[in-house]
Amino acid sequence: MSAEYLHKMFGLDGQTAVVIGGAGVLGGALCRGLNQAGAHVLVADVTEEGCKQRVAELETLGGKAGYAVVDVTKRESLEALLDAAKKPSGRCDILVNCAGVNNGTAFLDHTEEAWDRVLAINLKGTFLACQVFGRHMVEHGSGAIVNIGSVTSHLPLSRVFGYSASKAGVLSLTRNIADDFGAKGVRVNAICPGFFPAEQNRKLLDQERIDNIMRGTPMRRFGEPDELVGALLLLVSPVAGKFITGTHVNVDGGFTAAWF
C-alpha cells in the first residue's frame, strides 16, 4: 500500500480542524494527529497558557496551528471560535469535541453544584458547539463533527455518576444530530475512550480501582492517547469516512466487549 494511496484515503490537506479541549492530554493527541495529517488546527480550551503551548508544540512538528480561548458554556464564547476558525479558509470543516471534567463520589454525596458542571461542560457544551458549527457546516454542505464519549456512556461505573450521565447523553446527542444533518452533508459520529490517565480521572485511579479496570480490560492496560488518532482520522476523512456518520467507536482494549 502506497503512501499515496495512504495520504489520499486520511490526508486532510487544506482543511480547518477545531479541537475543543485542546489544551488537555487526550485532545492533544488528537490535535497532533489531525496537525500531521495536514490539517490547519485551532486548539481552544478554557486558559491561554495551556492552548499556547499546544501550538508551539504543533509548530515544532512542523504543522499549522492557532488557538483561541473558549468556555463552551457560552454560545457567544463558540461564535467567536467559529469566527477565528474561518479565518485561514472562510470555514471550518472539522470540529472535536473533546472538553471534558469529572467529578467523584458517592451517589448520595454527589452535590447539585458539581453535577451542574459536569453537564454544563460535557453535554451542554457539546450541544452548543455541535449546534454552532454544525449550522455553519450544513450552510456550506459538508464538515465532520466527532464527539468524545466514553465507555461510561454505555456502561456503569462507580463513583462518576455525573460524567456516565453526560458522556450517555453526548453519544445519543451525536445520534440524533447524525439523523438531522445526514442528508445537508454533514457527519457526526463519537469516540468512546476506555481507561485513558488524563486530567479528570487520574485523581480518581487508585490501586483499588486500577486493579478493578485491569480486570475488565482484555488487553490488561491502559490507552495510550496517540491510540485514539487512528479512529479519530477515519472518522473525519472525506474519503475514508465518508459513508460514516450516526456511530461510535470503542477504543477501549476491549473494555466493553468483556461486558456485552
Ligand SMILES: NC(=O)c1ccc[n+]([C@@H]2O[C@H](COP(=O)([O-])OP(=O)(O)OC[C@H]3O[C@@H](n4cnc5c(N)ncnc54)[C@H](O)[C@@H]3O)[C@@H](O)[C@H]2O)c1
The other form holds:
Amino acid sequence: MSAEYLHKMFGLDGQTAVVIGGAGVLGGALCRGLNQAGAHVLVADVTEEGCKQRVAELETLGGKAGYAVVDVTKRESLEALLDAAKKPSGRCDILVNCAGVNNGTAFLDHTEEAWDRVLAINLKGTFLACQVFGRHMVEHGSGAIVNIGSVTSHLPLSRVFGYSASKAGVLSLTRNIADDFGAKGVRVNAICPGFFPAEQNRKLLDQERIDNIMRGTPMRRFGEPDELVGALLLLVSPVAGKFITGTHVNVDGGFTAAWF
Ligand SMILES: NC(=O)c1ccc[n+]([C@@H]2O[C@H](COP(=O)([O-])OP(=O)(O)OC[C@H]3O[C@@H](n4cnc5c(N)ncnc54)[C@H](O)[C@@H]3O)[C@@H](O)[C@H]2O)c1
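Show the form predicted together with this ligand, please, because up to now only the form predicted on its own has appeared in this conversation.
The next block holds the full complex; its first chain is the one shown before.
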C-alpha cells in the first residue's frame, strides 16, 4: 500500500481536533495520533499544568498544538473552548470526548456525591460537549465526534456502578446523536477501551482484580494507550470513516467478545 494512498485515507491535514481530557493517559495517545495524522490539536483539560505538558510533548514530536483549560461540566467553559478551537481555521472538525473519572466502591457504599461527580463529568460532560460542538459542526455541515466509552458500556464490572451507568449512557447518547445528526453531515461514534492501566484506575487494581481481568481478556494483557489510535483515525477520517456513524469500536483484547 502506498504512503500516498494511506495519507489520502487517513490524513487530517488542515483539520482542527479538540481532545477533551487530552492531558490524561489515553487522551494523550489520541492527541499524538491526531497530530501525527496532520491535525492541529487543541488539548483541553481541567488541569492547566497537564495541558502545558501535553502540548510540549506534541511539539517535541513535531505536531501543531495548543491548549485550553476546560471544565466539561460547565456549558460556558465548553463555549469558550469552541471559540478557542475556531481560532486557527474558523472551525472545529473533530471532537474527542475523553475526560472521565471513576470511583470504585461496593454498591451499598456508593455515595450520592460520588455518583453525581462521575455522572456529571462522564455523561453530562459528554452531552454538553456534543451539543456545543455539534451545533457548530451542523452549521458547517460536517464534522466527526468520538466519545470514549468503556467495556462497562456493555457489561457489569464489580464496584464501578456510577461509572458503568455513565459509560452505558455515553454509548446510548452516541447512537442517539448519530441518528439526529445523520443527515446533517456530522458523524458520531464511540471507542470502548478495555483495560489500560492509568493513574485513576490503577488505584482500583488489586491483584485479585488484575487476575480477573487477565482471565477475562483473551489476549491476556492490558492495552497500551497508542493501541487506541487506529480506531480513532478510522472513525474521524472523512474518507476512511465516511459512512460510519452511530457505532462503536471495542479496543479491549477481546474482553467483551469473551463475555457475550
Ligand atoms: N484507562 C482505562 O483503562 C480506561 C478504560 C476504559 C475507558 N477509559 C476512559 O478513557 C478516558 C480517559 O481515561 P484515562 O484512563 O486516560 O484517565 P486519566 O485520568 O489519565 O484522564 C482523564 C482526564 O480527564 C480530565 N478531567 C477530569 N475531570 C474533568 C473535567 N471536569 N473537565 C475536563 N477534563 C476533566 C482529567 O484531568 C484527566 O486528564 C475516560 O473517559 C475513561 O473513563 C479508560
